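Okay, so here's just one chain, in structure tokens, the form predicted alone.
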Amino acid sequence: MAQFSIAHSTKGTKKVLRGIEIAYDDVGSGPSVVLLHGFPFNRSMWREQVEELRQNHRIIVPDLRGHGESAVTPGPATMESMALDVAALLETLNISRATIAGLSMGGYVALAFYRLFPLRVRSLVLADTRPQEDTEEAKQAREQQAEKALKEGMEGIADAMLPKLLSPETVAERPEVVRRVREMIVGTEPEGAASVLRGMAVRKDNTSFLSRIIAPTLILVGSKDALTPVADSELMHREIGGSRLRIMEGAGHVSNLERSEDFNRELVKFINDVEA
């Protein structure tokens, strides 16, 4: 199995799946857990979670299409296409069922995966995400952001996104987290970012689907998440029967980095309870 990339420059394993090259890490042994990153990040955002979980689990961490070391594809990179990529990866790795965990856009992909393959989901983790589709205003904003990325690169995107992604306290007091998030953003190919932005703009509204989710579900959210506020997670908690909601105090949108110890504790407890 590939060694996990502590620095993202370390090459992971790559496979051609569904006609495109997908990079991923596959570490540890035991029940399988798939970690799906947000936009415009890469699999290195899960470093702390991998180190915690790999002791007792097999962890699969892909770069979703358009991100990291995975291929950029023409046209919108839809949430369904990413979910199909994940399914193809699991099939090649002989994994029939797994915990599927996603943060932000990764949560959109996790929901798409559940819609397509409910029997392959042992349990579901939805972090700092939401079920609603984009408003018309949000769709227009994504298109403007896509054009900006293509014309000007990712530096400006990083400048605009960072204050929304992280809590004010993180921005002021934790330069290492700010630097790490910024490096992931500027390391994303502009063409990949544009493709994914356009894919997120056309995603389905999953609100009415939530009540059909029967897999054990953990919902995690930063108390200061400005992009997918606590209210969005409370909605999911109400609609998904038997789900757990845990709020990461003081964290913004990237709660797994801002409050990694709290995030890991809740994640490990949930997975262990499901497997008990």
The other form holds:
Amino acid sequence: MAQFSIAHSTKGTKKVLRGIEIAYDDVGSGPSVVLLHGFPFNRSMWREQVEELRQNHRIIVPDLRGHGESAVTPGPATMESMALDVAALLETLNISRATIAGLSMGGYVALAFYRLFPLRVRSLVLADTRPQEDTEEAKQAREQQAEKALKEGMEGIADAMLPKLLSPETVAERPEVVRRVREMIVGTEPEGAASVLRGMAVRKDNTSFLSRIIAPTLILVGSKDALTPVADSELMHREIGGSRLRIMEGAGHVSNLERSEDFNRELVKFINDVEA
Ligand code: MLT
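Given the form predicted alone above, what does the protein look like in the form predicted in complex with D-malate?
So here's everything in the complex, that chain up top.
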């Protein structure tokens, strides 16, 4: 197994899976944990979690299609297509079961993965995400954003998204986090962003599915998450039997970066409890 340290500029290993190139890191050893990033980010958003978990776990961190160093595909990049990519990656790495953790869009993919392969999920982590499908209005906004990205590039998307992604505290006090999130957004190919926006717009509603989840589940959310507010996490917590909900005080939508110590503490505790 390759032992890469995840830095922003680190080149991932690449494999052709389901006909497209997917970049990923595979570090550490022990029970497997898969980390699925949000939109329009890449696997480098998990750096702090990888450094923490790799001591006792094997961590698989892909760039989901349309992002980072992975291929951009024509047509909508659906949550199911990304979940199937993850399943193909785990198969080639001989991993039959793993903890599947996703933030925001990564959470949509984690839910799609669970629907397709419940027996391959040892436990689920749903961070700053939601189960609902897009409203008609949100679908239209996605299409406008996709067209804007294709016409003007990602700078304008970054300007529009940043104040919604990060809490006012993060914006005021953590310039390095603001810079890192901005770099991930502007580093995303506009064609990739457009295909993923169109994929998110057609995602399934998972609200009524939640009560069928029997995997141990941790739900994490920033107290100031403006995109997937605490109420969405409370809904998931009510519906997923035995789930654990933890709120990261002062964090916005990218809670793993904004409050990485709190996030890591809850993540490690949950994984240890599941493995005990
Ligand atoms: C994300 O952070 O992945 C996105 O904000 C999710 C979304 O746009 O629904």
